[in-house]
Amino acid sequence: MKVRYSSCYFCTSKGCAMKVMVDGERIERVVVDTKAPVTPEGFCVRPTLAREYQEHPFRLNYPLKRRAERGANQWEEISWDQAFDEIAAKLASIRQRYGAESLATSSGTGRGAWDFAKSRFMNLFGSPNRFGAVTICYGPRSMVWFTTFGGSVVPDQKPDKTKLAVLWGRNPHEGGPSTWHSFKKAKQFGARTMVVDPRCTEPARQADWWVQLKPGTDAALALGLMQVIIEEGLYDREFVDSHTFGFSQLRERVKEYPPERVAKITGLSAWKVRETARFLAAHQPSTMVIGVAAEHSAPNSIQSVRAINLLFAIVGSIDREGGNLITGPCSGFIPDAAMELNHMLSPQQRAKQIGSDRFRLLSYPGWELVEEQMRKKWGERHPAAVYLNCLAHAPSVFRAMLTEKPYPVKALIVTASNPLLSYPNTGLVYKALLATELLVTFDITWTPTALISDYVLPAACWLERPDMGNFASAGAYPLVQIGEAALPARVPGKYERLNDYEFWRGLGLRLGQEEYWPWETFEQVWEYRLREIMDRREVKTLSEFIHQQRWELDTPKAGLCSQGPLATPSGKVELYSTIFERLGYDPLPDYLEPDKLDDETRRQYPLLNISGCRTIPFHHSEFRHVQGFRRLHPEPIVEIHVDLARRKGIADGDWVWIETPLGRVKQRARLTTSFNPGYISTQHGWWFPEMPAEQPSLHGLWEANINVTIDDDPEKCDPISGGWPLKGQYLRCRIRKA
């Protein structure tokens, strides 16, 4: 039996360190590599199911080509050479007829540190239209950090320094084992804890201070807390005076948010607002972890993330030991931005990025301003990778597929993504995908999206490829932690899978990109990017690097603000954002009332739906096919307050219809008292591999998939980032017993 040191991608894109015991071509056991910096410790069940997942018959084994109408589930097995040749020829034809921008790609939440290869391919092909879940997951936080602090912000939890650990819109008990481990450690060494969440999650139950705000009102709460902190002189005056820009303007803005007004918006009492501000200010330094809830809360996604970050800046937890540190790439490592060949995409093509004229922060207008500042500090080795910070607007791309406005989008390549489950307005997405001339899915397993594709291609999973954590690879943290392939991706007579780098390279070679893909294997890519670090260690191969010590860490230190200008236009922490101002947005955070709802809609659909919450053991739409996972959570659950259920005649365990103007789906009721009776909490990503694959079922795509009911109208998206609403006022619904 051999031990392989791999990076797990069964959930987030951190790439937790694992030790995989293998016997020949089979997994015997997977355990956490506790010596490495990034691990879930003992808080994650997913790695224990790795063998069942890797050997499951739902895995894709060979390239397949559709041989009947889309959705008929009739396929012809072909070779990789044939697949690449045919797809490349179709892409060349589409580019000649419609322009390079007629190709789009869809990404998910991180299957590994290979997205630079997709960006590289798309830049060389000439298309700016990469879109993905990053628009509503991490991308907003990342761009707010870059525009405000000139780098990423990470917790620096220390037993002798940290006084408070804050989770804001984050439930790591279900969705982030490594963060949950840190939260538990904070409690053990005596730090106070605070949770901001509409639901009484497990972290909220264990917290010293729980703030139960109304969904989507995070921006108003953060502004109100700042008003109290500034009014009562509780802010860190020395830090604010020395290291921030625009405090006087912020002071004037937050005067508009006294506790009484904030209480009406958030559903809290004015007393709770004041006491929360005092509790936060009294326990500094503090660490903060912001979850996706704020990013899901259009039209206040960016407003919320920005206001929360400014709150922690003025209260004294930024650039302070035991608080939150401003970081950049690991020295000696080549991050993703330097691998993407972004200079190869012309300004003319960048200007064609769909949605960039309207949603300017997370697209080329915003990214170019951020990159200008990043290059001053790090040169080409900066952390602003386009795949994380510069995206086309997904709802607008789908509409372009249907309407050919502003121009035709005729081809879509889907990787690490399942658009029929992962984007709202499923009916529109379904029609859009069917309207394409070419739909290619490159994935690990069958999905509903794969079933309506023209080509379905088998991808290697994390056990079959060398890889690194996404955030480290992007240069967002000065750590590199890499893992090796535990199993071969190709076994003659059984399967023939490619890792994502090999896929994009193989396609690129057939489209005239030969000179830009000098590395034949993913291992060679990592050796190139790690070469300076490997030379320092006097090791020659990736295997030596991994088995000597699989990580390199430049321990972040406090005091960056005093060491010279930050990578912002003012060189300081920008409370008043000059980049936002240049983009034509309010340079200060504010709270926006949702104004695209009429009174009749509010009356017909009185409930607020909290969707998009993580559920152990799943990760979004993944793992529904693996029995080991399904036994732990066999059915989709909608949580309903007992008072609401009583009024509707719903008992615990009943099937319930969830309805909006777009459609309805069915989930099983779980009664609770953990949130306001005016809300429900639904699970996302549900499909049923046991149901028929053929149209119209598509493995039960329409049965319980909450995105069937969610509107992605660009008018209701965040006006700055383009993020679509998954929580808040725009997610209005009604329920009844099925």
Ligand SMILES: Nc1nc2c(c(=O)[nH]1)N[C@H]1C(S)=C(S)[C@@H](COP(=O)(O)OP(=O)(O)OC[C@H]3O[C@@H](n4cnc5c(=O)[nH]c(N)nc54)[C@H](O)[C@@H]3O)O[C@H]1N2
The other form holds:
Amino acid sequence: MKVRYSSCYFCTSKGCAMKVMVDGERIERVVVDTKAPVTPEGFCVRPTLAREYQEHPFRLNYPLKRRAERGANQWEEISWDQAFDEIAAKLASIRQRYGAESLATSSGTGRGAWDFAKSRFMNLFGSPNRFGAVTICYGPRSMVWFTTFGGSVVPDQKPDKTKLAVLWGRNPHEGGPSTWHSFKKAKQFGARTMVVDPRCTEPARQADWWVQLKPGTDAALALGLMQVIIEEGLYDREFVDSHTFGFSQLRERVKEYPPERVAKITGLSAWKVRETARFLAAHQPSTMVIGVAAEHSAPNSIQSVRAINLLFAIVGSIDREGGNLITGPCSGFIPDAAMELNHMLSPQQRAKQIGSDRFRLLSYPGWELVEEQMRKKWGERHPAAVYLNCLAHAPSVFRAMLTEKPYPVKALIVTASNPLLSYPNTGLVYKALLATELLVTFDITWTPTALISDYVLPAACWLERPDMGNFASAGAYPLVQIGEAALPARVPGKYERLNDYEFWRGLGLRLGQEEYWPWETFEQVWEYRLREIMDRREVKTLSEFIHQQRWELDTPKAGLCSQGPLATPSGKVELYSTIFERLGYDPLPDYLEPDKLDDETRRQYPLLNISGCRTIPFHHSEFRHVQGFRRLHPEPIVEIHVDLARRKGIADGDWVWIETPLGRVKQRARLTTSFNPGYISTQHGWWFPEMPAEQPSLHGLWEANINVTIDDDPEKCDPISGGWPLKGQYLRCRIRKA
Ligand SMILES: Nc1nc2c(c(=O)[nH]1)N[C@H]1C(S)=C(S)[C@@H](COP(=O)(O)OP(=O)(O)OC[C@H]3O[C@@H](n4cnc5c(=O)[nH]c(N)nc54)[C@H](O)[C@@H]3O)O[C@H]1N2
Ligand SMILES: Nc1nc2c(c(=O)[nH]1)N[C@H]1C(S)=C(S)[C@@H](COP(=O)(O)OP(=O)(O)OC[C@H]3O[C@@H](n4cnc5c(=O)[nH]c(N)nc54)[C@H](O)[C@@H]3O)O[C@H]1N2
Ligand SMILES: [Mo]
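Could you give the coordinates for the form predicted together with the ligand, as opposed to the form predicted alone above?
Following is the full complex, with the preceding chain placed first.
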């Protein structure tokens, strides 16, 4: 039996260190590599199910080509050479007829540190139309951090320093083992804890201070807290005076948010707003972990994230030991941005990025302004990768597929995402995908999206490739931690899978990109990117590096603000964002009313739907096919307040229709008292591999998938980032017993 040191990607972004015991081509056992710095820091159920997942009959093994109409589930097995040759020929023809911009790609949440390869391919191909989940997940946070602080922001929890740990719209009990363990540790060493969440989650139950605001009103709350803190003189004067830009303008803006007004918007009492402000200011430094809820709550996604960050800045918890640190890449490492070949995409092609004229922050106009600042500090090796911070607007791309406006989008390559489950307005996404001339899905397993594709290609999973956490590889944190493949991706007679790097390279080689893909394998890429660090340690190969010590850390320190200008236009923490101003947006945070709702809709669909709260063990639409996972959570659940349920004649365990003007789906009721009767909480990502694969079922795509009911109308998207609403005040619905 051998021990392999791998990076787990059963969830998103971190690449937790695992030790995989292998016997030939089989996994014996997976355990956490507790010596490494990035781990779940406690129990995580998913790695225990690695063998069932890796060997599952639902996995894709060889390239497949459709041999009947889309969705008929009839396939011909072909070689990788044939697949690449045919797809490349079709792409070349589409580029010739419609222009390079008619190729789009869809990405999900970060599931490996190979995203740079997609940007590289697309830059060389000539298309700016990479779109994906980061528009509503991490991208907004990241752009707010870059424009405000000139770097990423990470919590720096320390037993002797941290006075308060805050979870803001984040439930790590279900969705982030290491954050959950940090939260419990903070309690143990005597820090106070605070949770901002409309639902009484496990962290909320355990917190010293729980703020149960109305969904989608975080911007108003944060502005109101700043109003009290400034008016009562509770802010960190020294930090504000020395290191921030625009405090006087911010002070004027927050005057519009006295506790009484904020109370009306958030559903809290004015007393609670005041006491929350005092509690926060009295316990500094505090760490802040912001979840995805704010980013999902258009029209206030960006405004909320900005407001929360400014709140933590003025109380003095940013750039402070025990609070939160401003960070960047590890010295000696080549981060993703420097691997993307962004200079290869011409200004003319950049200007064609769909949605970038309207949503300018997380697309080329905003990214270019940020990149200029980043280069001043880090040169080429900066953390603003385009795959994280510069995207086409997904709902607008789907509309372009259907209407050819602003121009035709004829081909889509889907990698590590499942658009029929993860984007809202499934009906429209479905029609858009069917309207393409070429649809390619490159995934680890079968998915409903794969079933309607022209080519379905088998991807290596984390056990079958060397990899590093996304944050590290993007340069958001000065730590690199890497893992090796535990198992081969190709076993003659059984399967032939490629990892995502090999996939993009394979396609690139057939489209005249030979000179830009010098590294044949993903291992060679890592050796190139880690070379300086490896030379410092005098190791030659990736394998030696990993077996000696698989990580390198430049411990980030507080005090960056005093060491010279930050990577922002003013060189300071921009409470007033000059980049927002240049983009034509409000440079100060504000609370926007969801004014795209008419009274009739409000009356007919009175309930707010908090969609997609995380549940163990699933990761979005994944793992529904794996019995070990499914037994833990067999069915989709909608949580309903007992009073609402009584009014509707719904009992615990009943099937319930969730309806909107777009459609209806069914989930099973679980009665609760943990939130207000005006809301329900629905799960996302549900499909049923046990149901028929062929159209129209597509494995039960239309049964319980909450995104069937959610609108993605660009009018209701965040006006700055374009983020589509998945939570917040635009998510209205009604329910009845099925
Ligand atoms: N209603 C609602 N919708 C939501 C959310 C919500 O809260 N509510 N959450 C949103 C958020 S935050 C996100 S991030 C998105 C997630 O959106 P997606 O990332 O599209 O979600 P998944 O369903 O996990 O799809 C990922 C697919 O990638 C495949 N995969 C995993 N690893 C790899 C790999 O290494 N290579 C390749 N090629 N494929 C791989 C998996 O098998 C799976 O089919 O969903 C969003 N959708
Ligand atoms: N098990 C599991 N873990 C995951 C994932 C998964 O699919 N499954 N996905 C991963 C991904 S890609 C992401 S983005 C993260 C997301 O991780 P989280 O950010 O923790 O995601 P959620 O569970 O959707 O939402 C957190 C909380 O926000 C609350 N909330 C809803 N609306 C509001 C609001 O308007 N304001 C505030 N303040 N709170 C609100 C919800 O009640 C919920 O408790 O999880 C990651 N971890
Ligand atoms: Mo996400």
